[in-house]
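Below sits a lone chain in structure tokens, taken as the form predicted on its own.
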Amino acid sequence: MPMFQPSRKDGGVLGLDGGGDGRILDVESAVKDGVLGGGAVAVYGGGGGGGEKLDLKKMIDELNLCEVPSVFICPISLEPMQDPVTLCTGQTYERSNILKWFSMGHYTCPTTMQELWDDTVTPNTTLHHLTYTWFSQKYVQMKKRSEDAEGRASELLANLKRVKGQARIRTLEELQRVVANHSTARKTVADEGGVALVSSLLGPFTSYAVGSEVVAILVNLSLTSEAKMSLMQPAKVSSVVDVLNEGSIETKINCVRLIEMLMEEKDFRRELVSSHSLLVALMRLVRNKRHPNGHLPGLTLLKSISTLKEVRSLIVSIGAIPQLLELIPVLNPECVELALFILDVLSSVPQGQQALKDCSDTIPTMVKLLMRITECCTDYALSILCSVCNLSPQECSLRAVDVGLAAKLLLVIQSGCSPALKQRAAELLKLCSLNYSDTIFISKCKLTRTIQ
């Protein structure tokens, strides 16, 4: 390999505009040029002259930047830099990532592709002091505000205990926003009593306007045991669906969120959920094509209802199956799937189970959905077909196979789905034949109306 020319030992940044003209850019210029963002700063633990000088890679990793200057990163791994090497092409890279690359048999220049003359590779301490120096401005800026945050959210809980209507209104609103950004400031609630505070608040006399910032502040914490006992009381609860009843599409959701949280303790009390008002609340969420968002986070709960056998009667009394079914076609997905399991979880129960048989919008979309977006879908589909033909075999099966159903059974049995997927599928082929001569049901098998 042929020799290289004597190479920078100053640390000088090589080619750092990407081109590998060798152009030096040095701290001074970097700072000129806004590379830095702004002028000196302090480089040590706590802000000031003094301390532990702070490590690199723990600023990289606390910051978890989305938007870093192109000269800080890795044309490799497309992470920022902190042992930065230049090669004799003129251009940048970590250590590791260019050493692995060599130990791979490539001698050549990843960017640019051209055979590398000579294999040094040579510290370039100007980028790493570049890299060090914005990586510490914003660090000594997060933690400042960390620190501010801390400190007001303190304030705020103090204020907390002694105003009333728009004041105390405003002091969540802040309270709110500050613990949404701050993970101290969540630590300082947490530490100075402040969830017990925030939750005092919810009553049978909350307003909403009260009751949409506390339970948007309390989304943001995390609950203890304690904390979720206390909120189980059903006067929360209550508070708590009436905010849901009323809110913005924000508001439900961190509404839908809170119980999910509450849902999750070993000891939660379930006739919390057993309620007319909070169900038709989230069908309401459910069912929003005006605001989709609303759509999974509405989903995941009812399926974690629907769970709880003692409430499914009452999720089918509130014309669940119909709007679910309704809402399908607009899914994405991920959510046509929460509905299948929970029309499936449904049709366990006879109400359930009738409903769906009603249901003119039933059969066709769960033809439809066979064989269309995962197997857990076409599981679940083929499950609820099952229930509504076994219910009344010769009315359903024959609006079924109408549709195209032994055709799509056909696909599912010649699939690769699960044997127990094709053992449901053969069954359920063998009832809709029974209402068909051999010949009249081999031609509903055709395929062709089906593909159509």
Second form
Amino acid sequence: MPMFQPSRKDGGVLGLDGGGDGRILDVESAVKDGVLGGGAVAVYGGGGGGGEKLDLKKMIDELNLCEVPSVFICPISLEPMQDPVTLCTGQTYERSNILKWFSMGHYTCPTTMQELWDDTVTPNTTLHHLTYTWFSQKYVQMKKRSEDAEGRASELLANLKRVKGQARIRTLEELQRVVANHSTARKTVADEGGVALVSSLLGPFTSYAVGSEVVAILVNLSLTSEAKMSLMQPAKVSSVVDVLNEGSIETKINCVRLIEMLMEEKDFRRELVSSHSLLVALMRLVRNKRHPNGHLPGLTLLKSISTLKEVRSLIVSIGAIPQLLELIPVLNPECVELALFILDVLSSVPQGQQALKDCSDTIPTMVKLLMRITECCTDYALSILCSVCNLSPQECSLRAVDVGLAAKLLLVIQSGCSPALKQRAAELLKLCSLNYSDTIFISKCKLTRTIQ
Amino acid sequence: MVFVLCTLIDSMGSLCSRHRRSPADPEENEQTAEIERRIEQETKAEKHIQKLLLLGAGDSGKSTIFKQIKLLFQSGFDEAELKGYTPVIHANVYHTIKILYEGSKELSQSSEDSLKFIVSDENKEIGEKFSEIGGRLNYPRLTKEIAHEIGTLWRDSAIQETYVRGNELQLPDCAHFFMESLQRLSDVEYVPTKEDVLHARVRTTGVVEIQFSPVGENKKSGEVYRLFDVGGQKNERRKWIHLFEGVSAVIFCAAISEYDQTLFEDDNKNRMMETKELFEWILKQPCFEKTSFLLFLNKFDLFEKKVLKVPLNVCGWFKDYQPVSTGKQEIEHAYEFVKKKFEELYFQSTSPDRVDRVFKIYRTTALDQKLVKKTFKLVDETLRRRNLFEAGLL
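Complement to the form predicted on its own: the form predicted together with its partner chain:
Next comes the full complex, and the chain you just saw is listed first.
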């Protein structure tokens, strides 16, 4: 291990107080005391020195740290150096990077721009040792924290079996934090029957405080088929829906994710989502204008649910259609596409078709969306318009043309959209034109184009 | 109080101005100020009291919940109050045996296997005697001898067979419990236990209320609630329901075990259908537009026992029920079915602008004190969260 004996003169170089007799300072302590920057690193013994038991590359990759001391960073790649070499100018680079620089025909030092008078590259052993030591200590620290997390998770699970009331809530809160921050803890929880234990807390008498933490924990874990099946008991799903209804936005989003996880299961029981309370609660999340971060998860789940035929008329019956239509103007494009998918799927059931026709916002909104966002959106919007116009051709196509449908359809036909889409647009255009004489219709097209 | 204010108005002409009090009546000014202070204080205090209204059809368990709250969060029943229930319990006993005996006579005439409803000759004598006993107020005290006679009649096989058909008669739910405790109830020193009081059946007339505060785990006092119990029978509900506008929550009790029973007031009406209609009616009342609804699906213990023997579809509302399995699983499945029906009913009866009302369903067994306590803790949590939400703090 390299020893460093500071003389009084040099005491200030590393920021050490060189007072008194020379203190023996080794690399480990130098790194430990944070003299290199990057924060003080607590030493847990081991690491560094001669034997490279831990592979540097592996450590760098696993740690994936953002704040690495600048002296360890290669000026070319801005990555930590695993094999630092120094040029005659005194600048240090990653070997492979500087050799590549040379192979491209440059014989200058990239940072100083000086012409090199000597093309040898000298391995910077000192820097390598320091880099290795620093990363080793960080690595050991992380491993310790991980183990700590594993141990803590174990303790918390044991605790959970004993306590009730406020203590139970606090244990769950801490378990959620540990599980969210440490992947090793998640494995511990899964291995020690934690999933079943936590799931067992859901039931008809689960309070909101307990329920919200249980959901927050479960969404962080990967659930086995068995675990998901046991969660599909109606009483448990009911308590999740209750939490979805009453929860904060973050909690609501967790509930949505949990339900999605259950729906992925092959033997998923469809009656579970065929529930008024679930759908109303979900729509409440989707409609919440104060918290737009709930739109995407809510709509994604609603889309999954709408693919189940049995549930479609239920979705319509809770008034989802006018609510979605009202919401579309404030959604981001990704969410608009989801909303349109849902409306399109709902238009395939008679109640949905009727509700779309009855809602006065449908036609203007759909016409506006044609050729506005993505081809997918245009596709869905067109499909909805076709559905509504087919239900009551006279009335609807009149209204649609009045808000500029004809011109939009012409746009679709002239665009680079898929042939099938263009075909449908042409058919709808034909349907609309039946209401007018040729001249009037053409003027409707022209007029609306001018308006645009 | 009123007179003081009137004279003041007369003498001054303005109540609003504190400055222009007549200097000649310092004492009256003092009184007025005191009264105004008290009114202000009480109004403020009132605002913080959460009012809960217990509603539901007759026999749905409202009063039992009421008694449980009294036992859990108030001082419970003292000795005098307990003793006060003795005549009620004795009346329940007489009433029960009378119904059973007359029921057996009816069934022995109308039923196909009429033979099994014929009471033995000695017991017939006893039966006739009890039939003749007058209205409730005239029941004699339950002595050991009378209790013995009632017990003998109860154990007659015909009466036992009649008991099995109890759902066709207006047999109170406490029948079995009291019949099996006759010796205890007839003891000279008898003082009803809490359990006896919970089982005792009395028709609630008028409105009863109690004020309580559920004490939390850390012994800190929580919200203050005032619980109102109104009678459940069909009467001019529409005339007085609007007086309860502004209550924090309606606790609607529905006895899910009575899907095969008929009303006390109307032998042809199924009790579950009555509950359904009542719930619908209440949901649509304008005075409850913003009120939270807490639905207690009550008498789960009776439901559990009944549902495996009597299919749900004897009730018109549940006619599309299909059993899927047996035992505990089937019970859960049946319960979920009933719950879904109520949910459906709630959302169908709720206009879109009211959909943000709090609506939660609880499974209850009003006779089980631990369960009622657990349930009430959840109710408390929900209502407190609702308040925080409305105050914009959530």
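Whichever C-alpha set is largest while still superposing within 1.5 Å between the two forms counts as the rigid core. Computed from a prediction, not measured in an experiment: that's the story for all the values here. Positions refer to the first chain, counted from 1.
The two forms, fitted on the rigid core, differ between these two forms by less than 2 Å at the CA of L370. Once the rigid core is overlaid between these two forms, T188 does not reach a Cα shift of 2 Å, moving by less than that.
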